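Only one chain comes next, encoded as structure tokens, the form predicted on its own.
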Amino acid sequence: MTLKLIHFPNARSLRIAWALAELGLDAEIETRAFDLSSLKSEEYLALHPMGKIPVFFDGDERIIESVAVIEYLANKYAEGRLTRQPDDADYASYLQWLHFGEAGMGGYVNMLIAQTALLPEDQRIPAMKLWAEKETKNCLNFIESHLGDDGYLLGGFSLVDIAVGYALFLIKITRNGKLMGPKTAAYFDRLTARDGWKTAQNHQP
């Protein structure tokens, strides 16, 4: 196999190296530091004609989402490793987290983000800043709901915690830790206390 992960620090792309991590799969990361303008060039656009992140690669294959990415990783390369399949008892709340970490929650942690700490302070919204706060608090009782004193969403740790950890990691490092629940915010000290994720996080460029 020939796997390359073009890896931003931070970005989504992390979301693929902590798999790769946790499945015990080599691969081609390239690790670049974070520079908007850069994602606009002539050389990163022939790799990811949208100008995001991440963009991986199974030799000519390319693939754009990283939930995408994490699954396919794990069914093809990983005996399905760290997932569910559709005889098991809780495959459909597998599904359900597996997606909830970008599509259930990933539009407003995004717009949180925005009216955090990515936009000018001129121009953020305070009516959209209280909405996202609103949403994202909405989306973290779910959460908080769902997970008992230890463990993880689906009991032993899956592809589901990568999903939805990392939707959990940019929250708190916009500063905006303080929406989670007891339970999510030491569900998330025991994420980022793994060996998986602390090799994802020494990719460095």
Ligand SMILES: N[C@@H](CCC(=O)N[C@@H](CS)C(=O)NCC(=O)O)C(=O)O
Given for the second form:
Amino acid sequence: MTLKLIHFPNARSLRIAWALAELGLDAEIETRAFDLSSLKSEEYLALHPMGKIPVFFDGDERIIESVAVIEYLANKYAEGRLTRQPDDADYASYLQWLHFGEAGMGGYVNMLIAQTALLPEDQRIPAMKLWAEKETKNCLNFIESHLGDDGYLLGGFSLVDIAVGYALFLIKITRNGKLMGPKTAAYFDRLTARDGWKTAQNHQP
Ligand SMILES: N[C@@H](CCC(=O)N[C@@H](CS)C(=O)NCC(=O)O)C(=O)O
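Starting from the form predicted on its own shown above, please give the structure in the form predicted together with the named molecule.
Entire complex below, previous chain first.
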């Protein structure tokens, strides 16, 4: 296998670098500086036609969805470690949380980032900021109600913690961590104390 990740620190490629570390898989990780204009360069568009992050290669195969990549890696190269399969009792829960991290939360979190950090202040729209905060809080309340005082979203650490944990990371680094309940904040601290997270964060340009 020839696995290659184009990684940009703090971007969604972090999910993949984190999964590679947790699964103990070898891959070439080419880390680039996060510069939005570089994503629309001819060179980068040849790698990712939409000019987005991430882009991951397995030989000639290209995948551009972060949660799809981590599930691909676990099932194809790690005997399904950190996943659940249809016969497992928590399979439905696994699928729900795996997709919730990006499909369920991503849109609201993106809008929150845009309205609180990314856009210049004079381009922010107060009503959109309020809406993004309300919807992100709704997602965070759902997570909070599911967590115990220790452990992870399923019985043990799994890919769902990488999917959801990265969304929490985005909320945290844009200084919106105050929206998290106490159990979610503690859960985020548990996730970022893991060796796999630290290894992924060590990939710098
Ligand atoms: N659903 C995609 C989302 C990809 C995405 O929005 N990536 C962001 C970075 S985290 C990006 O490319 N932003 C730059 C842009 O939109 O121009 C995934 O999970 O991989």
